[in-house]
Structure formats: structure tokens, C-alpha cells
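Encoded as C-alpha cells, the following chain is the form predicted on its own, with no partner shown.
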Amino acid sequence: MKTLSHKIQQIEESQTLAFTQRARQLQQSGIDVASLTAGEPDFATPPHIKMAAIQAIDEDFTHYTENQGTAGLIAAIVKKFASDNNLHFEPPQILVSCGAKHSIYNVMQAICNKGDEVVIAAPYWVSYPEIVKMADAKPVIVEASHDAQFKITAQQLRRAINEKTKAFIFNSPSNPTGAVYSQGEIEELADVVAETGIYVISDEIYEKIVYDGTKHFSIGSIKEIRDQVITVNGVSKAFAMTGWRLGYLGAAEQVAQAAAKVQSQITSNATSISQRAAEIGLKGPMKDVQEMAGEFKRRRDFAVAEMSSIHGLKLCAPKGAFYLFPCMEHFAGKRLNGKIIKDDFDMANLLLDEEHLAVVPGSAFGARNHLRLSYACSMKDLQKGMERFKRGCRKLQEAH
């Protein structure tokens, strides 16, 4: 048998999906597992969006659409970008894809050549470096520390850029940390982008989930770098539509059309039914979105309070998204049941095997000795998960 692709052999499996799958397998075997792995809201998709999909099926709107997306959805996206983000696009600058992840993949394939470098701030979403590798480019990781609230500075960005740098992937609010950059911090990063001429891929999928009066600010609204910014968003998180697989981007027409060319050869259009539903979601009332964000804040407040009682654990309270990203460095190196708990992978496996709690190792996000816990689950599951997390931490505290 011939060998597999060398490129694919260098791609890491998503640890989020891997630990989620392990949790499901244990659940299927009858074990009560509390899973805080997946970034998936436990809410139902709002009723008016579901009805739009049903109507689309009843009307036989079930065939190919334009590769770029339906005219109605593109018009809704243009209006949304203008009203929510102060981003002003024409329809040819929009591309609708099969999820925000697909949008990022299309862009990377469209802009990168072999040997190009793409700057990524760590902690990062697990897929960023792997999507860069699939475009034959090189991820350049810039570490944002816990003490800096997981945000990089303009000086760090400038030091990471050289003649090979093609782009910077920017994510605020952040998965996995919940960090949200202020307008001032973003403007400082934008100065570097303007000086260097690089692209910015701005992943804004969590923009509607922010807390404590925090404001989301789109880097693409800064006019000096408007044509350098590719803004990516979607309906998965804000509208609880993860399974509908619908994302979109806005960019300079040359970039958007190049990404559309990639998509035309990979998937063609996003699902017709999902496009009709997303159009109604973007045009419709935001009451459900606001209520979900309010509930996420309630869960965040509960989980942060629970974690604050754990001696040795460090936590930055998230300002957005729905993840906790505690630093577990204090517990590394402890010996428990005859085994040394070396790092976050050992901690995650310990919690799953002994406490039946599924979390994701921070190393998957570029931050060793951290863990990511999602509070997108129900409050009941979150309470169960926090109880098991605290119990596991107590065991590590008592270990030698």
C-alpha cells in the first residue's frame, strides 16, 4: 500500500473532538460523564429560524444555490456587518461557507504560498495552526501570558513579523480564554498591520457573547487597514446553530473572490436550507441571542466563584465566549496513585478516568498546564462538572 500524504501526517487531530468523543464513548457504555469539552450552546435554535428552514423545505428550496451564497443571505450579511460592526461591504465581497472554520480554510488556501508565515497568538483555537499547515504555510506562535490576560501587545506582533509573514489570525472574544481586546488595544495592533501590509483574519464568531459591559470592536472597521482585514463570522454560537454549518466572511473583493474559487472546487455552496434559516436569523429579533448571552453570564459567574475556592489554581475571569481556562501549573509534578501527573494531558485524563469529567488539555490550544472547560452546557451539567473538578483538584492538592 502506498504511503499517506506527508502533509496530513503532520496535522494534529482536534483534541476538543478527541476528548468529546472519549466522553461520548464512556456515556454510551453507561458511565455518567459530565462533559465540559464542546463549545456548543445547549439551547435550541430559535423557533422563527427553525420555521424558516421548514418553509424552505416545503417550498422545495433544496437544490444548489450560487456558490457565493443566496442573494437574500448576502444582503442580510452586508446589512449586519454595517449595523453591528461598522464594516461596509458590497455583495461581491461576501462569501457564505459551511461554517466559520470553512471560511478560514478557504481564506488560507486563497492567500498563502508555500513558505509563507502566519502569526497566531497563543492560546489559540486548536484549528488555526493546522489550517495554516494545510495551506503549506508556517504557523508562528506568539505567546500571550496569563498575567497579560492572554492578550498580546503590538510590540510582540511587530517582533513576529518578517518578509515571509503573510497574515495574522486575530480572535476576540477568544476561544479558549474568553479574553476580549479593547478598542485601544486593537488600534495599537492595527498600527503594526498598517506598517507591515500583512492580512488580518479576524475571527469574530463570539462577538455576541460578551459580559460586564464589555464592547466588541471589529478591527476591520479601522479605515487605514480596511482592505487588509478578512472578517469571519457565522451563526453557530450566537444563534445556537452549530449543526447547521453556516459561516461567512467579508473581505476585499480580490480576496473574497479567490476564496470563492477555492470553495467552488471543494464544497460549492453552503446548504440551501441553512442559508434561508441564517438569513431569517440575521434579519430577525435578537431577543433569543440576548437571553442566551445572559444565561451564559449566569453560568460564568457560578463557575468562576466555584474555581476561586480552589487553592493553587489561577484563573482570568472571561470577558466573552463561554470557556474557562485555568492555569493548573501548581498541580503539575504531583504523584497520585503511583503515577506522576506531568502535565495538562495527564490532568485531563485523570479527571476523565477518576472523576468522569471531560475537559480539554490546554496544550491543544498552545498553553501547557492549562485546561479548557466549556460552560455552554446546561447549568445542571455545569454544577456536576464543577463538583467533580473540585474533587479532582483536592486529590491533586493532597498528593505528594
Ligand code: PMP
Second form
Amino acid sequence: MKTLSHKIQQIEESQTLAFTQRARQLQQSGIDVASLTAGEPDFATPPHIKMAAIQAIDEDFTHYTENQGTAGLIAAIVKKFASDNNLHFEPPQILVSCGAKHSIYNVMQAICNKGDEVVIAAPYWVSYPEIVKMADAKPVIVEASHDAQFKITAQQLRRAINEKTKAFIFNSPSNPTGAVYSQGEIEELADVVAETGIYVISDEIYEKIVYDGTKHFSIGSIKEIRDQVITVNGVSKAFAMTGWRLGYLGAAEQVAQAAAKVQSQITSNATSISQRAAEIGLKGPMKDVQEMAGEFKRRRDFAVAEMSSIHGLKLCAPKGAFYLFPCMEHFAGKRLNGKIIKDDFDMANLLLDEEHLAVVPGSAFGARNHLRLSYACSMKDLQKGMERFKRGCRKLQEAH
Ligand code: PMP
Ligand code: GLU
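Can you return the structure of this protein in the form predicted in complex with the named molecule rather than the form predicted on its own?
Full complex below, order starting with the chain above.
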């Protein structure tokens, strides 16, 4: 058989999906696995959104739509960006895609040349570096430390930029750390963006899930860099619609149209039925969204309190999104059952094999010896998961 492409051999499989799949397979074989892997709200999609989809099917709205998205959904997105984010777009500046992941992929294909560099702050969402590599560009990782609450500074960003830099991927609230940048911090980053002329891909998919009075601020609302910012969002997280596969972006027309060209040759439009549902979601009452955010806060408070009782673990309490990202350094290098637990991969495997708890190793997010636990699952699963996590940590604690 002929070999596979060099490119695909350099791309990692998504570890969030891989660990979720492993947990699912164990569950299907009858093992009671607590899965805190995928960032997937356990709530049902709100009923009025489901009704819109059913109605779309009944009306035979089941064919191709405009590549860029339906006029109704695009109008709803224009309005949402203006009212929620102080971002002012015209319809040709919007592109609807099959998930925010797809939006980011389209943009990268549209803006990157071979050899371009794209700055990514670590810990990062698993897919950013791989999407950059798929566009023949080079991810340049800037580390945000635990002590800096997992946020990079304007100086760090400035130092990472050179003449090859095309873009910076910015994600606040962050997956996996839950860090949320303040308006002031964002304005400092924006000064660097203005000075260097690079693009910013601002992934705002967790904007609705923020805690403790923290406010989400869109970097694209800063006038000086408005045309350089591509704002990405989607319905997966806010509306519990992960399976519907619908994301969108707003950008300078030239960028949005270039991304649309990529999409026109790869997938065509996002699913017609999902577009109708998303339109109703974006236009409709936000009560469900607020209730879900309130429930995430309850779970966060519970999980943070549980974790604080574990000796040796370091945790930065998340201000947004729905993940915990504890530093597990203290537990690395211990010998358990004759085996050295050398790093986060070994810890994740140990938790899965011995405690039947599925989590994602931090290395997949560019942070060795951390683990990511999602609390987007039910409270019951979270309680079970935290019990098992504490037991696993206790075993490691007592090992030598
Ligand atoms: N960005 C971030 C930071 C995410 O965590 C996710 C995970 N779903 C996505 C984008 C992609 O979301 P989707 O493709 O489901 O819209
Ligand atoms: N974004 C979610 C996560 O990080 C879903 C899985 C994925 O798309 O990576 O768990």
C-alpha cells in the first residue's frame, strides 16, 4: 500500500474525542465509567429549538441552502453580534459552518501560507495547533503559567511575533483552564495586534458561561483592530447543541468570503435543519441559557470545593467555561503497583483503569502534568467522578 501523506502523519488525533471514545467503549462493555472527558453539556437542547427543527423537516426545509448560511440565520447572527458583543457586521461578513471547529479550520485555510506562524497561548484547546498545521502553518506556543492564572501578557505576545506571524488564536473564556481575560488585559493585547497588523481569531464559544460577575469582552469590538479580528462562536455550548454541528464567524468581508470559498469546496452549507434551529435559538428567550449557566456554576463550586480538599494538588478556580485544570505535578513519579506513574498520561490511564474515571491528560492541551476534568456532566456523575478522583489521588499520595 502507498504511504499516507506526510501532513497527516504529523497531525495528532483529538485527545478529547479519543478519551471520550475510550470511556464510551468501556461503558458499552458494561463498566460503570464516570466520564469527565468531553466538554459537552448534558442538558437537552431547549424545547423551542427542537420544535423549530421539527418544523423545518415538516416543511421540507431539507435541501441545500446558501453556502454562507440562510438569510434568516445570518440576520440573527448580525443582530446577536451587535447586541451581545458590540460587533457590527453586514451579512456578507458572516459565515455559518458545521461547528466552530469548522469555522476555525476554514479561516486558517483562508489566511495561512506555508511557513506562516500562528501564535497560540498554552494551555490551549487541543485542536488549534493541529488546525494550524493542516493549513501548512507553524503553531508558535506562548506559555501562560498557573501563577499568572493561565493568561499571557501583552509583552509575551509581542515577543512571539515576527515578520512571519500571520495570526494569534485567542480563547476567552478558555478551554481548558477556565481563564477569562478582563477588558483591560484584552486592550493591552489589542495594542500589540494593532502595532503588528496580525489577525486575531477570537474563539468566544464559552462567552455565556462565566462566573462570579466576570464579564465577557470581545476583542473585535476595539475599533482600531476591528478588521483584523475574526470572531468565532457557535451554538454547541450555550444552547446544548453539540450534535447539531453549527458554528459561525464574523470577519472583514474579504476574510469571510475567502473562508466561504474554502467551505464551498469542502462541505457546502451547514445542515439546513440545524440552521433553522440555531436561528430560533439566537433570536429566542435566553432563559434556558441562563439556567444552564447557573447550573454550571453550582457544579463548579462543588467540584472546586472537592478539589481543594486534595493535598498536593494546585487548582486555579475557573472563571468561565466548564473545566477544571488541576496541576498534578506533586503526584508524578510515584510508584504504584510496581509501576512508575511518570506523567499526566499515566495518571489518566491509572484513573481510567483502576478508578473507572475518564479525564483528559493536560499534555494534549500543551500543559504537562495537568489533567482536565469537565463538569458539563450531570451532578450525579460529577459527584461520582470527584469521589473516584479523590480516591485515585489518595492512592498516589500514599505511594512512594
Ligand atoms: N472552541 C473551543 C474552545 C471548544 O472547546 C470547542 C469544543 N466544542 C470548539 C471550539 C468547537 O465547538 P463546535 O465545533 O462544537 O462548535
Ligand atoms: N470542545 C470539547 C472539548 O474540548 C469537545 C471535544 C472537541 O471538539 O474537542 O472537550
